[in-house]
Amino acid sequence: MDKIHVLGHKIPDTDATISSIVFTEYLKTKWVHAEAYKLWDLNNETRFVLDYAWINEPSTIKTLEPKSKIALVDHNEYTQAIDNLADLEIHYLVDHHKIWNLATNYPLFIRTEKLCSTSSIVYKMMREDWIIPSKEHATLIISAILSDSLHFRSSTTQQEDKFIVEELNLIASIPNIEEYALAMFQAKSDLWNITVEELIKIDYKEFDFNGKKAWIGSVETTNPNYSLNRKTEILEWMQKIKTTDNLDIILLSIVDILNEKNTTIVYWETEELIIKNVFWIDTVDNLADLWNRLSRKKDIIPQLTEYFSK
C-alpha cells in the first residue's frame, strides 16, 4: 500500500501534532506505511512537549500528489484541512469534534469519541489493540490531554481523559502532573518575540456558519494582559484579516487559563450583535467578557452553528 500522510489541522495545536505522530505509530503497529506531517509552523508549546519528550517535528507540507492517500487527525473541515484536500484520498478519519461538511466516495476508516483529545482516542485504540506506548508516546499523549483540558479545566474533560492521564503515567513517569502542565501554559504564553498578526493567527479555526464565512481566533495563556494591552493593533489587524479574507465575521478570545476566564475581542458592531444575541453579553469597549467559556469547541462553536442556523 501507499504511504498514508497523516495529517492534522492548520494552524496545528499541540493535540493536532501529537495525534498525528502517535496515530502514525499506531498505522505502523498494522503494517501501514505512515509518516506524521504537519500544516504550518508549531507553537511554543509543541515545541516544548516535542522537546521534553526527545521527539522530533514532524515535515511541514502545504499541498501533496494528488491521488495521495491521507489520514486525518483532529479536524474534519475542508476549511481546516490541507489545500488540495478535494485532489486527495482520504482512508482514515480520527477526530473528537462535531461532523462537518466532510464527504466521501468511498469507504474509510473513522473513529470519533467524545473525549477532550484526539490523542486521547488514539490511545484507546492502541489498548484495545494491547498496543503499548513508549515513555515518549506516553509522555506526549499526556501533554496533548493536558493541553486540549487545560489541565482538566475545560468544560470538553471528560472523567476517562483523566484516568487515562493516570494510567499514562505508570509508563512516562512525570513527576508533578501539575508543575508539567504549568511549564507548557508558561511556554505557550511565551509570545514576547511575534508579531501582532502572529499573536492573532496563533490559535484560530476557520467556521461555515449557514452561509457565513467566519474566523474564530483563541489565545490560551497565563498572562492575558500582555494581549489585552495590544488590543488597538489587534483589533487594526483584526480589520485587515477580515478585508483580505473576506471574512463575515472575526472574534478573537482571549482565555486566562489560570483564572478560567475568556475575554473575546470583537471587532466591529456585526460581531458585538451576534455576542448579545448568543450569549447574551455586552461588549463594553471591543471586548465581551464570556466568563468561564473556554472551550471554542464546545463553549463557542455549537452556540454559534445554532443561531446561524435559525
The other form holds:
There are 2 protein chains.
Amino acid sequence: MDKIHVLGHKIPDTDATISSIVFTEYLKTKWVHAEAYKLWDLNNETRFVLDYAWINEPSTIKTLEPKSKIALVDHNEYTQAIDNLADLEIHYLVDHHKIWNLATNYPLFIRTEKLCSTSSIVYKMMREDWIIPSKEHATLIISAILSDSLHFRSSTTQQEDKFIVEELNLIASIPNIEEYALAMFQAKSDLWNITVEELIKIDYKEFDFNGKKAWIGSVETTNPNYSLNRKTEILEWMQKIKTTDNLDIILLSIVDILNEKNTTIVYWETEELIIKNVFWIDTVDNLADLWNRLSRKKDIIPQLTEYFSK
Amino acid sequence: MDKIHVLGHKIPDTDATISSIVFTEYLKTKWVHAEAYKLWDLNNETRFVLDYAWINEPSTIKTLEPKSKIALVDHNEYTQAIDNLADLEIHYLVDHHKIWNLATNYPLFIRTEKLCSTSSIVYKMMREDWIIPSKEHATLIISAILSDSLHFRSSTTQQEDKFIVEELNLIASIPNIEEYALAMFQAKSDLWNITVEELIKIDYKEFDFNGKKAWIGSVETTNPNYSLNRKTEILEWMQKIKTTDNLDIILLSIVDILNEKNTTIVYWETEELIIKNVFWIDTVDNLADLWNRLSRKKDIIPQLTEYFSK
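Could you drop in the structure for the form predicted in complex with a further copy of the same chain? We only have the form predicted alone so far.
All chains and molecules follow, beginning with the one already shown.
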C-alpha cells in the first residue's frame, strides 16, 4: 500500500507535531504504511518537548507528488495546509478546529471532537483500540495537551483533557506536571535570539473569512513585555506582511500565559474597527486589551467568522 | 441541556432511520438529551425491519426552530438535509459518504469512515465505549448493514461490516441471516400498491455537481422487471420532475439485487452523453446497462463528481 504522509499545519506547533507523530504510530498498529512530516521549522517549545521525550523531529517537506496519500492532523483549512493540497488524496482527518468547506469525491476517515488538543483525540482512538502508548509517546501527548490548553488555562480545556493527562502520567511519570508545563512555556518564551519577523511568524494561521484574507498571529509567552516592547518594529513588519501577502486583515495577539491576558497588536484602522465591532473594545496606541480571550480557536476565530458571514 | 434532534436524510432509508435511532440511544448513554426524527415516510423495507425488531417509527418533522441543535447521520449534503439546515446548529455528524463543502464556525463532533453503513460506525462507537446494544438494537444494526450492503453484494462492503453482523447476531439471534435479508429485500420490492411517482421517489438523492443540480434515484429490488415494464410512465414522470425541480440531470437506477445488475433509466440526450463520457456505455431505448455498479455512493457519484469538477 502507498505510504500515508501524516501532515500537521504549515507553521507547526506542539500539538500539530505531536499529533502527527502519534497518529503515525496509531496507523502503523493498523498495518498502514505511514510517516509523519513537518512543513516548517519547529518552535522552541516543540523542540524542548521532543528533546525531553527523546523523540526525533519529523523530516520537513514543502510539497508532495500529485496523487500522494495524506492524513491531515490538527487542521483542515487549505490556507493552513501543504501548498499543493488540491493535488493530493486525503485519506484521514483528525482535528479539533472548525470545519472549513471540506469537500471530497469519496468517503474518508474523519474524526473531530471539541477537545483542547488533536493529540487528545488520537489518544482516545488508541485507548478505544487497546493500544497503550510508550512512555515517550505518553509524554508527548501530555505535552501537547499542556501546550494547547496553556496548562488547562484556556477556555477550550475539557474535563476529558485533564483526565487524559492524569491517566497518561501513570505511564509517562513526569514528576511535576506544573513545573514541566512552566519549563515548556519558558522554552516557548525564549525569544531573545529571534528576529522580529521570526517573532510575529512564530504561530500564525491564515483564514479565509468570506473572501477576506486574514492573518491571525499569536505569541504565547510567560514574558509578554519582551514582545510588547518591540511594538514599533512589529508594526513595521505587520505593514510589510500585509502588503506582500496581500492581506485584508492582520492581527497579532500577545498572550500572557501566566496572567491569562491577551493584548492584541492592531495594525491599522480597518482592524481597529473590526475589533470594536466584534468585541466592543477600543484600541489604544495600536493595542487592544482582549482580556482573557486566550484561545484563537474558541475566543477569536468564531466571532470573526460570524462577523464576516453577515 | 437543549435537545439534540437526530436527523437522517430527506428520503429516509433503512440505514438513515436506524442510525438515527441507535445514535440517539448512544447519546442518551452519555446523558445527552436526544431524540430521533424522520423527515419523510419510511419505505416498506424500513417498516418491515422496525416491525421485526418491535421498534416504533420516529416521528416526522419538516423543519426545526432556528438555532435548534441537531445531529446529522448518514448524510452531510445540504441538498439531502432538512430544509432549514442553514438556521440550525450541527453538533454531531456521523456518516459514510463523501464530504460536501461542510463548513462550521465552531468545532464539532464528526466521525466518518468508509464502512458500508452509518449504523456500522455507530456500533463501533458503542463498542469502543463498552455499550452493549439491546437485542432490538442489535437486530436493527444488522438490518441496516444488510440493507446498505445488499447483503454484502455491494462493493462498499468491508470485512469489518461482516464481522459486525456476526458479532451482533450473538445478541440478535436472527435464525438465518440469508433468509432474513431476502425477506427485507422482498419487502422493499413490494411495489404493487405504489404509484409511478412514489416508485421513482422511493430512494433518490439530490446532488450539486459544481453548480449542476442532479437527481439520482435508485430502486433496489428483487423484481426489476416490475419497474422496467413501467418505463414509459417512468420517463413521463422524470420529464415532469426535471421541469418542476429545475434539474440539470435526472437518472434512475433499477438495481437487481439478486443478480447484481444496475439498469439505469436515462431520461434524455444530456444524460445519455454523460453516461457515455463517464462510463463509456451506450444508452439504448433510454436504458443504460451499468453492469454491477450497485452502489450509488461508490460506483456512480464519485465518477460524476470527478466528471463535473473538470
